[in-house]
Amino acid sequence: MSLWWTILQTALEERLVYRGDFALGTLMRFLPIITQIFLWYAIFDSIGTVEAKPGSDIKAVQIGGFGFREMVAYYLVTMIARAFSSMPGLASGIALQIRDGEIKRYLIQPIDLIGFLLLNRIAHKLAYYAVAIAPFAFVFFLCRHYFVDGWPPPHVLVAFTASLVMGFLIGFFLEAAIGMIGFWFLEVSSLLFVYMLFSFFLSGHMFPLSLLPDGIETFVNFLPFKYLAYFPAAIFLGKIPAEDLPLEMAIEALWLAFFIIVCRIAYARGVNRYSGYGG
């Protein structure tokens, strides 16, 4: 525990030193929300004009169970979820260490590769939110009127927080498992590109999954991608029925356990077939 705490503390300190751009960078990430607001306003307004009853307004229109204000709130919450679950450079970094032979140091030193990378990612997220919490609070304060029902009840906030933590771990172990493919193939960038493409659409980062046709939505709900963005946002906005929430949380925990096992097996088998040469 002392070793792991030292690694975490060192990783956190170095990130706080050289990542002073977090605050400005985080604030700039919210700028596309302005475009989304205008886009969805136009969509809801056109549907309201064509289909709504005379005298009704945009507030009465819903698409996929989301009203206009809820749609904007959804995008704001998914920004938080994706900040937790995204792992830029993790898979490609693992594959590069395998290809360049840097993986050897984890085979001769008493440090586990997966544990070391996990602690570095935890330090990264802690540093990110320690600095970026002010821009997040500022943007959410400005957009507070989009959250129609205000703050959810305490038990929903607990479930929301737990879904964010599990989403972070699922994102980590899923991408780490992709990186372990580097033990068998020299390059994983193509596989990573395919994963990122599917993740972008099927995680709900681009649009709520409830907008999908029924048959496709049912299929997508069986995949783990929704836990990276859509599921936390749906919890926060009350789109998950209370009676379904425990089961959905259990399924997310099972997906997490699955990817931990897959990552560990891939690493163990990869090390067994790895050959390192030279001094």
The other form holds:
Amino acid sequence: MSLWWTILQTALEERLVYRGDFALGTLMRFLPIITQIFLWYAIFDSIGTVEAKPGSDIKAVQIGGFGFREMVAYYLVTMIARAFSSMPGLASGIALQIRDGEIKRYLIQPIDLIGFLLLNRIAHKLAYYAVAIAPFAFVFFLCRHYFVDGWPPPHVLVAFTASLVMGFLIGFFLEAAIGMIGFWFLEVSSLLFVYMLFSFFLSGHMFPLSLLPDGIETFVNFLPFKYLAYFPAAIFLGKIPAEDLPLEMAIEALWLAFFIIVCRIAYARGVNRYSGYGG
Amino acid sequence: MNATSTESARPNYWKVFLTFARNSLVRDMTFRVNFFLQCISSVGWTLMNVGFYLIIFQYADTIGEGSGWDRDRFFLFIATTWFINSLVQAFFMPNAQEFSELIRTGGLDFALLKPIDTQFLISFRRIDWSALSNFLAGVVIASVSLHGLATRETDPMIPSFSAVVLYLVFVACGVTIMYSLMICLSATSIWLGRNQTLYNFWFYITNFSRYPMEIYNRGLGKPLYGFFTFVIPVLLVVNVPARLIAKPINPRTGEEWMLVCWAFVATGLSVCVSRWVFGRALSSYRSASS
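Right, the form predicted alone is done, so what does the form predicted in complex with its partner chain look like?
First the chain shown before, then all remaining chains and molecules of the complex.
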């Protein structure tokens, strides 16, 4: 136990060295949201009434169940979801370790590779949140009027938190499994790029998945990508009906279990195939 | 430098450029599978964007009430964005990235010693041929939307010859503005030592240029509109040429022609500014090792 604690501590310290750069970078990441606000306003504006005045009969326009303000709120909440589920450098790091033979370390030392990486990633994320919470809070405070319904009820917040944590784990095991492909193919960078493209689109990072045409939407809803961005945001904004919520969460947990198993099997098989030469 | 060598020391820039282009192509073709995968992934990115905009036009007829950017016209806008971005990515992006690396490692010393304009050498050394696949994607988008625009029932339009000529001129202007901006950004890495966020910053700034400028022209967007039109003219890059080809040349308000003229002036100014910034940055460069 103390071993894992030391690993966590070291990784935390390592991450906190560049905190100023970190905070600035996080703030910059919100810049595209400005473009999104203006783009979506123009789109809603050309369809009809962007915002209904209180007491009037004209209804505000909705696209895929999202009004203008909710749409902006959606992009903001997906930023949180991505802060949990994105794993920069994980898959490529594993593939690199396989290629240059550093993976031997984990075969000799009594440390489990996946456990080590997971702990490292948790430390990375914790350090990131510790610094990023300030810019995030600042931007969300500025944008608070986009959240028309205010804070969601407590049970939704609990589900939201759970979906974020599971989103983190699904992101981790999914990417780690992709990195394990490196045992079979030495170069995975182009494959990774294709994966990143798909996940950008299918996770709902680009736009809410409920905008998709019906047939495609049903199909995309069966895929696990939505848990990386769309699903937590939809929970937070109350787009998942309360009676469906437990079932949806259970499905997410099953996907998580699936990716844990895939990752374990890929690692075990990969290590069997692996031959480390030289010192 | 003595009198006899001045004649031969003046390099033929065009020939040098062709040599750079050939070398890069040879290099790209050495890793052919990688090259094709890169092409495929950039076309994938294009398809995703096209899909996104098609979905938007499922719901809306135009981007912005009364702005006139309907589906065919907006896709011409997108095609223009694709032309300009692919040219910038093919010719300047790899060089800008390499430039900050040259500074960090001290390799810039060797570039300074070469008997050729340093900015030219730094800007054109590498060409990323795979980025040009997006140029082709742009050609496809432009052809489909021009066809749609010409054959549709309501309000069909075929761009006039002069519109096409002006379009080409202003696409070139757009590329030049982007190039100048990139040179300025990468020159800052001389002062900062290294510039890892260059690519990010580039992405965030050009993000503003990707949509019709009308959408910013309201409320809090006005300062942005002004800033990105007159101070850092990225809003002009795509908007001016796209408007020339997608909307009838006549009638046009005086204000619109002013914008076109300003785009031309802004191009000249940004080249001058970038050369000045580059020169300033070079003069404060100290080699990395000694």
